[in-house]
Amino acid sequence: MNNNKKILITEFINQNSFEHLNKKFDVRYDEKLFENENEITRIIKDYDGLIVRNKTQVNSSILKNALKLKFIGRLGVGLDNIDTGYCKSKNIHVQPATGMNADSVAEYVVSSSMSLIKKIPMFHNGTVKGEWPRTTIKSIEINQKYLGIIGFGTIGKKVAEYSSKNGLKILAYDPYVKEINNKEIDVKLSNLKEIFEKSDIISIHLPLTDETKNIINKSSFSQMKNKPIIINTSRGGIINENDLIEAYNKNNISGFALDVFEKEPIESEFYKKIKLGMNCILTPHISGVTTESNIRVSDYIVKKITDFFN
């Protein structure tokens, strides 16, 4: 045990990763304490160290309780749950697992293109019914279709590199983003506007901020011109659910996937409005959990905290 530093985590992390740093720290690990807000908020000012995934809230009434807190482990990337300029404004390093999920989530969106690029959740449902929709449902090969990312960070890139394999041409746009130093990959750096013109696909992968929440709305699917596959793998609220099955329902796109959602789990009054035989994939959020990445993403975090701690 390393200076009894304490270590609180509150989500399900990779239990040889967990073993490894219980070796170190004093540690308490509650994989369902996400749930219980109050007990966090009571507890936390023993705390100097604390890991969490997307589901726990770490709002500033939380924090104000975090006496002795000086680093918070995301097992993850995204931190909208996590009141980051509050961590500043008290020095508590905030230490998101960059990158370490990449390759989990660029998977997806390649499988989810494929699939309902090929319509085959609604062949599926057809068979199933026993309908036999061989001649009825008319399917497209991906071969130099238009990808459109939105948002090229890490990830991004990693979809990007994917996909070209796969004959795409890829559409990117990123307002942080200047130039694109790739001689391997044929991306062109382009604007919203060109992306929902050309896009047979397009894949989200935005943090949720004031500036991005509701930025796929109705006004973005009434410019999509080849009715593209809408791909959302970052955070539900970038884009607005209404507008989308509005979009879907009047053919202004031919299909999504959805592994993130406004509110999660979902609840009856969106699920009530997907109809079996859409082309659609609803997945909870879980693109970017694999067996392969839980252990990168928890090895990583538990190597942070041990760094900053000695």
Ligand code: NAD
Given for the second form:
Amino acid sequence: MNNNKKILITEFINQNSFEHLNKKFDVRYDEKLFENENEITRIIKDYDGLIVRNKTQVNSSILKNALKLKFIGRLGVGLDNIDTGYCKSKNIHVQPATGMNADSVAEYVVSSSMSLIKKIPMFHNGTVKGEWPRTTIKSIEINQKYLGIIGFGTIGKKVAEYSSKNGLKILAYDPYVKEINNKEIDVKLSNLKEIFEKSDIISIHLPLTDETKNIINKSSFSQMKNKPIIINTSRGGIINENDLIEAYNKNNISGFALDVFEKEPIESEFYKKIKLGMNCILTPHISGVTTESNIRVSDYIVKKITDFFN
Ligand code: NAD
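And the form predicted in complex with the ligand, for comparison with the form predicted on its own?
Once more the chain from above appears, this time first in line as the rest of the complex follows.
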């Protein structure tokens, strides 16, 4: 240890990255501590740095006791579990691992869009049940179909890059992006109306904010003309889940992949609406978490916190 700063880690981090950090600082690492908000609130006063994923709710009750805290490292992206306004007022630096898991999420979007457009979950279910649904379920090709990307930041751009290689035509909606710099990817900046009307696949890559909460709702689904596949890897609450299930049951959309949910783990009320045989893929918030991204994300935050305190 060559620095007397104290760092608290409340969720899992790559072991090598932790060992690296532990040589330099006085580190307490407990990957289950996020479950015990009272304990974090009690001990946070002693720490100069805090490292979390998305389960630790870094709210004002914790932050008002964080008398020495100067740095919060987020092992991932999306800062909706951190009261960033409070942090700003207390001059606490908040550092996400921007871009470090973008490839993992983009691969998830490509693989789930391919699976759903090919109706793989339905073929799998029918085959397992012995129905041999070779002619009863129809699937289509992805080539030359429209992909609508909502939120054209780090991950949205990566999804465009991967998907253009599979022959998809890409529309993107992001009012904060004024032009597309990458000349190698053919993306048209568009509006929500055109995306809803033309897309065969719609993938959401927004942060969860007051502006984006419920942005995909009953009215959005009613404008979708091509019965698209919907993919949400960003945050639960951006798509209205009840409206999504209703749209699927009314055949306004032809499938969906959800990696994120309004309540995580998903609640039984939502789970009851999902039936085997639906063209859907549900996963437990893992699209950004792979062996490789865990190493990149952890190394990145360890480097940032080390640089910060040096
Ligand atoms: P980013 O900040 O680079 O991109 C977000 C984009 O959304 C920005 O370009 C921004 O201009 C745009 N945006 C903001 N408000 C908008 C609005 N109202 N309408 C349209 N566009 C809007 O973030 P990113 O790295 O691309 O990540 C996107 C989100 O994905 C994160 O906020 C995070 O919640 C989520 N995420 C989830 C996982 C996972 O494992 N499921 C992993 C990584 C990221």
